[in-house]
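Next up is one chain by itself, shown in structure tokens, the form predicted alone.
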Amino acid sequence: MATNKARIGIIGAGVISGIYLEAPKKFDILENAAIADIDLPRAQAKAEQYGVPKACTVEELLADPSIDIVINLTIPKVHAQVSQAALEAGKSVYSEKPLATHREDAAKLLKLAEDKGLRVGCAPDTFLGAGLQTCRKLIDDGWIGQPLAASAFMLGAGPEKWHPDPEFFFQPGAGPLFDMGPYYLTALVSLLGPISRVTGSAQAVRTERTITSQPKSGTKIKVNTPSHVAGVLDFEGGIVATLITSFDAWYHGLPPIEIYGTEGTLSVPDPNTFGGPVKVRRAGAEGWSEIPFSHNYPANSRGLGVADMAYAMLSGRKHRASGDLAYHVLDTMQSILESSREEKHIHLSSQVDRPAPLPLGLPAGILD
């Protein structure tokens, strides 16, 4: 980085781009430089809306020598392809989740970045928000004793009910596990450490869905990936967790994440959010206690992981929403599906350290 600001180029001007384009308002280290999309008018509209200096083609963005970090907001099936192009152009890259749809492609990205001395980061960065960082501190400080087990549930009726263009959710590389699983698995690894073995069962009982959202209401979708996935996760530390992700549930009454320890239970907020509530019920307590946040960023702060990576590029430290963490999550998800198909346990080949917690007491917008 030529200055103390990281100049950002965004590829993909879809719905999610808005919150990333607002990130420089929260983090002074970031500066919007350009936005690109295969639909150039869409990129131009976003540039005008958010005051981005340049809307351009993907090729023009990658050729811009002033851009330090490319944020890859394309659809999942081209994440690896676009990230590889950014790395080959000499730019660090931060991708929306998942890092890739196959672990082999993700491994190539990490190797390419290492060879070029570049960084790879990946969403989600919600685990850096106020809620999950507070949970991390409670666990590390021993509020529930030694963690023994956990449960995680993400169940809904399916994105065809609300998303304007939901077909991709039902293709390989998406589905409830690849779409929403990264939030839950990243949170669990941040809180409990790496996963060593998985067992899974995955099904798509309905092979066709009907879009009921606009503008494609009535359109039929072929379901080409499991829509209900149940997994058992064995962590390196001996903790056993249950994970269920589903697009087949109209309603449920299950918590997002609970962690069970020798001295109590921790109720973890929705890991697709940055806030709370965070609740603890210690052994013998008559009810739950809501815990105040220990950290910043309770509101939607997507781009926090990009800012942390930019700070890490200046100081030389590890960034938290890292490619290694995203690869471990991808390895876990792919292994759950393989376990179901092959009817056996899968031992993970990937390893990762728990990302460091954010320091206490930092002013908002500052990460070092």
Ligand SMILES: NC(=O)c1ccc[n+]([C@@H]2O[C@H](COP(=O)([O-])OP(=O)(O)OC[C@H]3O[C@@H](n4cnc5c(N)ncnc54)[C@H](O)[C@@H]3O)[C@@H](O)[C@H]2O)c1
The other form holds:
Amino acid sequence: MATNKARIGIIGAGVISGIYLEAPKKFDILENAAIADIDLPRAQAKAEQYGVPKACTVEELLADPSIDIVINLTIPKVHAQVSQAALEAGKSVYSEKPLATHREDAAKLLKLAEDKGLRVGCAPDTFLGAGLQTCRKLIDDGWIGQPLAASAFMLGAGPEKWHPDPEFFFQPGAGPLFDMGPYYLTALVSLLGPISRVTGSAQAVRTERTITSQPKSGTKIKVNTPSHVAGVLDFEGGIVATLITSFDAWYHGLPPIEIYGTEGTLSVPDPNTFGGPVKVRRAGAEGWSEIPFSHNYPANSRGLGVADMAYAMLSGRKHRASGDLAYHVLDTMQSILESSREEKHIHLSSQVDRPAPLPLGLPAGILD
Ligand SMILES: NC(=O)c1ccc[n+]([C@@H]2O[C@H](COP(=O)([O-])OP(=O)(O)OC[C@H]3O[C@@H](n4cnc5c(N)ncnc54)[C@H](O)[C@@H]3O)[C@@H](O)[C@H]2O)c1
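Could you switch over to the form predicted in complex with the named molecule, since the one displayed so far is the form predicted alone?
Everything in the complex follows now, all chains and molecules, and the chain you saw is the first one.
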């Protein structure tokens, strides 16, 4: 970075770009420099709306020597190729999840970044929010004793009910596991450590879906990836977790994440949010206690992971929403689907350390 600000170039001006374009308002270390999209008018509209100095083609953005970090907000099947182009252009990259649709492409990205001395970061960064950092502190401080087991559930009726361009959700590299699994798996790895073995059963009973959101209401989508995935995760150290992700459930009564320990149970908030509630019920307690947050960022703070990466680039420390963590999550997801297809347990080859917790008492917007 030429200065103490990271100049950001966003590629992909779709639904999620708005919250990232607002990140420099929350984190002084970030500065919007440019936005690009294969659909140039989309990039121009976002640039105008958020006061970004330049809307341009992807090639022009990558050729801009002033840009330090590319934020890749394209659709999953092109994440790897767009991130690779950014790295080849000498930029560090922070990608929306998943890092890639296949672990081989993700591994190539990490190797390229290492060879070039660049950073790879990846969403989600919700595990750095107030809710999940408070949970991390409660576990590390022993409030539920030794964690023994966990459960995680993400069920919904499907994004064709709300997203304007929902086709990509039903292609390989998305589906409920690859689309929503990263929130749950990243949270679990941050709380409990790395996963060593997985087992899965995955199905798409409905092979066609009908879009009901606007503007494509009535259009049919062919389903090319499982829409209900049941997985079992074995963590290093023996913790067993159940993970169910589904686009096939109108309603359910299951909690997002629970962690069961020798001294009590931790109720973890929805890991697709930054907030709470965080609840603990210690062995023998009459009921649940809601725990006040120990950390900042209870509201939607997407971009927190990019800001943390920018601070890390300045100081030379590791960044938390890292490519290695995203690779482990991708390896876990791909292995769950392989386990289902191959009808056997899969031992993971990837390993990752738990990312460091955020320090206590940081002022808003500052990460070191
Ligand atoms: N929508 C959400 O609520 C949400 C939330 C969290 C994460 N995400 C993730 O963010 C990413 C983007 O999601 P979205 O909802 O904004 O999708 P979207 O379809 O609204 O936007 C994607 C944009 O990428 C552009 N694009 C596609 N291929 C490109 C390429 N090769 N080069 C340049 N631009 C290209 C498209 O033209 C489009 O404008 C996905 O990975 C998704 O999983 C979305």
